[in-house]
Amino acid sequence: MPDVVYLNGRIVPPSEAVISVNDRGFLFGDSVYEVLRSYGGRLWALNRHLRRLARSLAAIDLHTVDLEEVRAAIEETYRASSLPDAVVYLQITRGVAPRAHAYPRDLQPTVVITVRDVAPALASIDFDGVAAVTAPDLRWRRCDIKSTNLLPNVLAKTRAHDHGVDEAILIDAEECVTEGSSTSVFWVAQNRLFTTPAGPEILPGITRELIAEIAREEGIPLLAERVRLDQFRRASEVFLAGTVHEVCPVIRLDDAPVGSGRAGPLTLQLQKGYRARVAAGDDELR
């Protein structure tokens, strides 16, 4: 259970956090979300998350949300948790109305924030290297919107866990890598760093954005290219990027080693660079 819950202006016990059965987030997945975390009592990359939230809200035609009120609610809820290292989940739905596909434009959005200790999530990740499987990318055509329509992601992640591995790397209809079920994906080939190009096929990840900045600052060229699965399998390094995963090496893919079967030098360099940014609290928008 979450340690703290914020619902529509009030911090309440989890048992009292009740949402209507007519909420469009429940009925249609008509909602967007963000997941951020804190380090040592400081919310990480909050401005970046709010910028992406604004983009998602605009993309689903939801224009009645005051982002400064959302910021204040996140900060208030996080303070109430007293957790120095936490995962903060924010979800905003279009609101409550009798079930009909077309939405009224005057609804009051539902805002939910939960705060949990990050330790259990971290305990399940081996930052020296994890294994992954590939899975078909069955998601909708606007993966750049951080919506709660996550059934294909849920199925892919569960498939990965059924295989005893950490993540599913998604492969589209053209046999190209897109991203992980809950992470961004980077790879190294011929000593060059790659990631999937930005666009509607992938989420504009906050950690992905930070890694691109770190690579630029450290003189590591980053190329955005589509890669076919057969080429991806020949990568010398692969790593995942995400709010909880940070920079996490993938050392096995579909039960075969990636490169040497250990975290590679570019991955380790970027992992170190990311942790240095966290330690410095250096998360402001560039």
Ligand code: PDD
The other form holds:
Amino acid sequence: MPDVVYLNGRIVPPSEAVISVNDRGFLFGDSVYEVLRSYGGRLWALNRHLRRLARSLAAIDLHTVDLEEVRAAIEETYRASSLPDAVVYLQITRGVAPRAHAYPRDLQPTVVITVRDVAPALASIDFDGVAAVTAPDLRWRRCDIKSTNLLPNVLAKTRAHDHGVDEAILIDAEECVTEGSSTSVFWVAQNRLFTTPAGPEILPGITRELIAEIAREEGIPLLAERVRLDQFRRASEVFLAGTVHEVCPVIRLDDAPVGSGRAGPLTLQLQKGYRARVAAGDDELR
Ligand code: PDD
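Go ahead and give the structure of the form predicted together with the named molecule, now that the form predicted alone is out.
Now the full complex is given, and it begins with the chain already shown.
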């Protein structure tokens, strides 16, 4: 059970947090979401998450959400949890209407926020290095929208867990890497740092954005390039980036070691840089 739940304007006991069977988020996945972290009692990168949320809402033609109300609701729900280190989940659906594909434009959106202790999620991640498998990227052509249509992601992640590894790195129809099932991907080749280019094939990750800033500040050039899987397998370093994974080395891919089989120097430098930004509470929009 989540520790605190907010539903449509108020904090409610989890057992009373119920939504309609006619909610379009339930029926069609007609909804968007955000996942935030808090550290030491402070919400991390809230402005950045709200900016991406605004982008997702606009992209699905949902214009009736007041983002300042959402900000206040997130802050209120988070405060009610008293959890210093939490995961905050926000979902906004188009609202409730009798099932029909086309949406009415006058619906009241459903807003759900949950706050949970981050500890169980962190317990399953080894920040010294995780293993990953590759899996086909079966998603649609607007992966830049943070929508709750996550069936391909959940299938890929479960396939990874079935193999006893942490993440599935998704490979598109052209045999190129896109991103992880719930993470962005970076790699190092010939001592140069790469990530996949922003575009409809990937989510514009907040952690990815922060890492790009840290790399710039530390004088590490970052190249945004598509990479074929055969080249990716030859990378000297690979790491995942995400709100929960932060900067997480990948040390095995499909049962073969990545590079030396241990977290590499650029990965460790960026992991340290990211932790320093978090410790300083420096999530200012750049
Ligand atoms: N996932 N790519 C995908 C497909 C994701 O789902 C996520 C985040 C990321 C990383 O984005 P960010 O740095 O903003 O967390 C990249 C969240 C954590 C989730 O779905 O639980």
